[in-house]
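Quick heads-up: it's one chain on its own, the form predicted on its own, in structure tokens.
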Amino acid sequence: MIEARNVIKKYGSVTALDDFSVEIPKGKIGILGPNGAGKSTFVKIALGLITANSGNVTVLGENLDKNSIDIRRKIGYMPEHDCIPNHLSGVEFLIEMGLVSGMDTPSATQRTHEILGHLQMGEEKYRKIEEYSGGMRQKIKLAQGLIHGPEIIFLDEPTSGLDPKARHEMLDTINGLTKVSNTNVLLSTHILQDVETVCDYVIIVNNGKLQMKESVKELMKKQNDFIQVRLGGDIDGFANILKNKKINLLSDGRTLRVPYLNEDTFQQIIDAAVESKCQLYEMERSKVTMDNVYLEVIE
């Protein structure tokens, strides 16, 4: 779907990306980093916003530089920012967009209401946009990147600043973009969660070079449950009593993680912490999440 090969992007002497290189299948995928990762800037060169110094991206196996009209008719962006006109309704500013994309008047006015159908907007639609919740307005800037029927939508943090109810819808109706238009998604997103939700795979970026491609099921399925630890006392002693066991501690900055093995490890993390004359304040199995892996990662 997505193609880059050894991409260099500068911004005077900050590199952003650095020979960055990445082969991104079909379907919903989610691409992840900490602030100052790289991945900002290789979506927007992926979206042909920006060029890179260096290297190649293709997207749908199209050469931006060289087929730029083209790829961008093929290609849906639901941008982070709040920039939509509050001015228009919903079905206004949809048409108004379909025609700016060169459909003719009946076909966008026809797509509109379909889209806004399946987003479920009901009569919401024909209200002007700033009368709009933050929900409201979100499916009306995604609806915007659908109105042309793109085959693939770059999606930045679509669920930033939603309540609960409103982040359980939209990522509902991301999850059913490729069944119901065969839409492919990129979403960048710092809500690790959401990855984990809706997307087949992960791209993790940081430092401007590639950490890791998965599938999201085949990553959760290598990965151990852990027991959490917080502990007091001489927690580096702690560590190397379990490092002497062949078992190695994983730590976020507030709290210890100790891979399960079987029901021993318990018994052996309280004799660490006898051992290390350590306070035990809490040990409790959990499963491994997306931010689990992640922080693994960047780490």
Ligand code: ADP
Second form
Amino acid sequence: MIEARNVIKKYGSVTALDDFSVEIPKGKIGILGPNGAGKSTFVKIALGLITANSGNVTVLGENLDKNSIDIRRKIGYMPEHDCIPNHLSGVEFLIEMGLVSGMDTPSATQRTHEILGHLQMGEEKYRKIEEYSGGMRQKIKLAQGLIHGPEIIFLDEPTSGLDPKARHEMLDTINGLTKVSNTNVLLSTHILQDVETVCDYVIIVNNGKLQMKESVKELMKKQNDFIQVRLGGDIDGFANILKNKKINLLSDGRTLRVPYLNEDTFQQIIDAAVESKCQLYEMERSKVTMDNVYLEVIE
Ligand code: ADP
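Return the structure block for the form predicted in complex with this ligand; the form predicted on its own was the one displayed.
All chains and molecules follow, beginning with the one already shown.
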């Protein structure tokens, strides 16, 4: 669906993409990475908004910097920042966007009501956008990216700034809409759970390079569950004792995570705590989440 080959992008002395290559399959793909990793730069090059110093990016087999109208018709974009006119109603804005993308008025009107119906906007769609809640504004931004029936939509931080309820609604909406219209998704976010909820593939970018590309299902299957441990005292000593037993601890700075191998792992933790004279406050078995995978890859 998207292919990058040996892309280098520099802003002055900063190298944002450093010989970056990836082949992204069709489906719903999450792009993750810390701030400054190069995600937006990659997305902007793929969208043809900026050009790379060298290398090449194609979307649906075509290069966007050639300004091809045909390929642009197949792509939708939901930007992170607000870009919607407050003085129009949701319906007026979407019809306008449909017209801009080349639809005639009857088709743009029909498509607008179809999409807003899927988004469950109800009568709110006739109200001015300035009166919308954060969740509704995001819905309208998503709808404008889908109005022309694209094959692929780029979503940049679609749940950014939403409260938990609105966030879940947005994720459900993305899942629902893409199922109905069969649209492929490239979701750029720093919220790992969003990727777990929506995507079937994930790519992780760090320091301008591809760090990992995996099916989300396979990734989760491959990971061990773990035991979350809270303890005080000589944590390095505790870690070394487990290391000698070939059990490697992971730490996110606050809690320690010990891979769960079987029920004996609990006893091994207790023994290591006794031997290192640590105080063991808490042990709890946890399921692997995208957060754990991410921390392992990025650390
Ligand atoms: P991400 O989206 O993963 O946070 P970006 O692609 O925005 O990362 O940024 C990658 C690197 O490029 C960062 O070091 C960032 O500061 C730098 N950068 C991005 N855009 C510009 C720009 N317009 N001018 C200068 N440096 C930039």
